[in-house]
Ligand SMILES: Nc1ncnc2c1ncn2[C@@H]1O[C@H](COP(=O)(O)OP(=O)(O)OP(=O)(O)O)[C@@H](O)[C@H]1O
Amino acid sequence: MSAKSEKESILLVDDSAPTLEVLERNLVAEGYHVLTASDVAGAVAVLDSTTVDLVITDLKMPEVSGMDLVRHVRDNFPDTGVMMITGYPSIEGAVQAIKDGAEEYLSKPFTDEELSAAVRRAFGNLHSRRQRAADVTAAPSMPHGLLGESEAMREVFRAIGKAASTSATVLITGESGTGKELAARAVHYGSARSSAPFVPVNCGGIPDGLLESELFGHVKGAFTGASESRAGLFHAADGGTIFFDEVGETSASMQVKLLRVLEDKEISMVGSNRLRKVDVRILAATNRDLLVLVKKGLFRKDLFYRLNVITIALPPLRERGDDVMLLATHFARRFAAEMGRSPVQFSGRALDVLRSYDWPGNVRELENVIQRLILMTDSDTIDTPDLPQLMRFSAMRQTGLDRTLAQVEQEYVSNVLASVGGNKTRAAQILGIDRKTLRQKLRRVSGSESAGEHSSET
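Taking the sequence provided, give its structure as one chain in the form predicted on its own.
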């Protein structure tokens, strides 16, 4: 490693003077600025007086353990990375160290190369965390709630800008919860019709028997209960925009009527033969593949092409990268303000879990999760244990077809144990084995780790 123009600082904590000397010599040679402490009390004093980028601590020390130091750093210095080293390796220790905030866990004996690689990984994690924190303060956003800086969302913003500059019909596609109505509002309020009404219609939420009356209005006596004439949503949207959400849910007869409005710009109230011209721009959205519905005969081909003049495709949240962190921070600030709370932050570990989760419910699911966290969490920092258990566990899953069956089992056992906070009884229940079998598997894991460490000790 080449010397650094601004040296990254490392605090080494170990009660063994020879170990401290060897570690310090190696890390100084790597170009780091190194501080040392022989116990946790000394380390706390250094942290209180000096800015430290990374703490590397031994686990077993007299009086106060390295695990306590890890917790102290996480609670008081969220911008500092932590790495644990120990001569007593065990899967329980690794799980607890990671759970408490250590970003790397290195077992003795280890080589100089292994130490260097672990430190680089720890700094890589720290730099990523700092970059994400910096990014959330400079996130570009569109009006009316759309937020994002991923390339996928930038493409959406460009499409919205083009759609807003025309009067063409727009079809907005995307999974449930991706923000289709927000995109429709952005198109409307960015257009020349922005001062006129924007009228949303949930096609799936209005019974088909009532939808025609809701859209076109009815005259007195048109049907039982029609005691007076009533204007419809097309009348309300005249001069503005009407937005058909989940347009794929409309019936065949309603599709014919919508097609007629698109072609002739005329409507007639239920119970009347009189046609009336309307000046309404139509936007539509669907979470279904309309072409598939067309092939099945469930959606009119001519209506599909009338709607699909301009298409805006909203990406699922799982394809938006670090937008997850931007949105989580945005929702946390909003809900904290609504509840009169001080601003709430996320730990680096919690952000990593949020980033890796699949989000089947997309932005709506993320918003609900953040609202629940703000309601249920008393601390000003949301950490991994505060997140829903399913989310924590799914984030630990890894893929890859280059591992042995034993390695896959070892990883799965470790992940399950970590997901329940080290509770062996609960882990055994999830795995479908008894505690004795679980203990045997854990001993095999620890034994294989120890057996594999025959390199020169640092």
The other form holds:
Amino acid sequence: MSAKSEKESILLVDDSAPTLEVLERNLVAEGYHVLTASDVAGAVAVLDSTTVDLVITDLKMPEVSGMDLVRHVRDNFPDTGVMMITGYPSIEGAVQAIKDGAEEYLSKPFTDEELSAAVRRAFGNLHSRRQRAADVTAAPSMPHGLLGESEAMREVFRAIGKAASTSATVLITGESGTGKELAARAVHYGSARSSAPFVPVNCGGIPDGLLESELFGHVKGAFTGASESRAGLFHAADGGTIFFDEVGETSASMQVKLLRVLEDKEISMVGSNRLRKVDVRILAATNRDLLVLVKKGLFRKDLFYRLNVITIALPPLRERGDDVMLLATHFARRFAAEMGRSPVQFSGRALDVLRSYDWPGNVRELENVIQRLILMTDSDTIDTPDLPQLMRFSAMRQTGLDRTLAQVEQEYVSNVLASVGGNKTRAAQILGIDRKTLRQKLRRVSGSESAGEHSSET
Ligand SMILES: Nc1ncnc2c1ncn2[C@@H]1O[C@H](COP(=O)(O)OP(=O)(O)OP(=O)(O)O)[C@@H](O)[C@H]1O
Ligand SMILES: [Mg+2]
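What would the structure be for the form predicted together with the ligand, given that what you showed me was the form predicted on its own?
Following is the full complex, with the preceding chain placed first.
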């Protein structure tokens, strides 16, 4: 009973019963206490009767829109977070939602991971807001949840600090899952703009035609179906920060438009010639090498230089040394707590495997692996057999522990022979065998090589 009341509570509001059911199941599995309502009136009743930490509401609902609920929560429950779910056709609703105080929006369709990441971010924002309210003099913690003690990450923290103190455009680079979005948030929330909106835009995920009207808005009659004027994300981000994620995916025509905004700090709505000044700071991220794209003629050089005023380069996890341990322990603690379990530890051998694995998916992969481990294992200590097969295998390869005896022997024989300049008599002496045996072993080496060549031809 007491464990339950310590869980964070989420009120889900959606008029579609199947959607409610799926979302509820996912969030309960993540350890949240979930309440549901099928319309705004029901939601208001729940809010009046119990304390809710986060409201997640659909935008489009038959009677009263989700937007009214956002306003209701903002006006009456300052300690409650709000997240809005929108569909593509109504994404402009996100603009209003953010203006009205939703801290997060999620556009359909979204994956389970995107949902859980957005919920965690919403709670992260909520916690820091409560923390600030509770103790204004609190020492600054790690900027927005970015953990790391390695020299490589200290360098990143310095770059974030520098970027936060200016309004310059920042290009954030790094492989997938290295924390680019977290870094972008850290820059925004560490800057003088922190009380204005942070608006992420996934340039890779929005069709080109839509992207323009979404960013800049459109006037009535700008295109078929534009029955009224709508503001864009740039308007929503006024005074704050806009974050172009996957900027390397933008089309040539979009690149021209972005360049113009960066140069003139002016936008015009689709279908209008009137220019309007905007005060929006631009951050961009990419997991691609933009310079390579520039060379291939796929990315404008002038835009690259405009974006790349300050660079924050996130190192891959495999170059962060013991940060892997720090993060694994952090995620293990977090997921165990979310699932209401006692703390979980790693055996020394399991830690060795985690450390030697090369983490192609970086922190996101580590986070997912740990979450799965905590879900799948009951014991309080995670040992090597609990780890995913693939990871154990690749750790073995790194330590050379996946070779057969015959392979090891062949390699050793070749190395010894090479070390004596090909002198077979000397090599046989060192190996403690006679020359005939050595010749046989060497035949096997060259025999297996030519067999290898042969099979690769067929
Ligand atoms: N240093 C870190 N400390 C704690 N959590 C981190 C850190 N870096 C990343 N994460 C977590 O890892 C996940 C991936 O991070 P994020 O989405 O910022 O990566 P990304 O670089 O934007 O990835 P992609 O290129 O795939 O979009 C998130 O859940 C984030 O919270
Ligand atoms: Mg990202």
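Here the rigid core means the biggest group of C-alpha atoms that line up within 1.5 Å when the two forms are laid on top of each other. Positions refer to the first chain, counted from 1. All values derive from a computational prediction rather than experimental measurement.
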item: Displaced residue check between these two forms: Phe157, CA, 2 Å or over, core reference; value: no
item: Rigid-core frame, C-alpha of Phe110, shift of 2 angstroms or more between these two forms; value: yes
item: C-alpha of Phe77 moved at least 2 Å between these two forms on rigid core; value: yes
item: Backbone CA shift between these two forms, Asn26, after core fitting (angstrom); value: 59.5
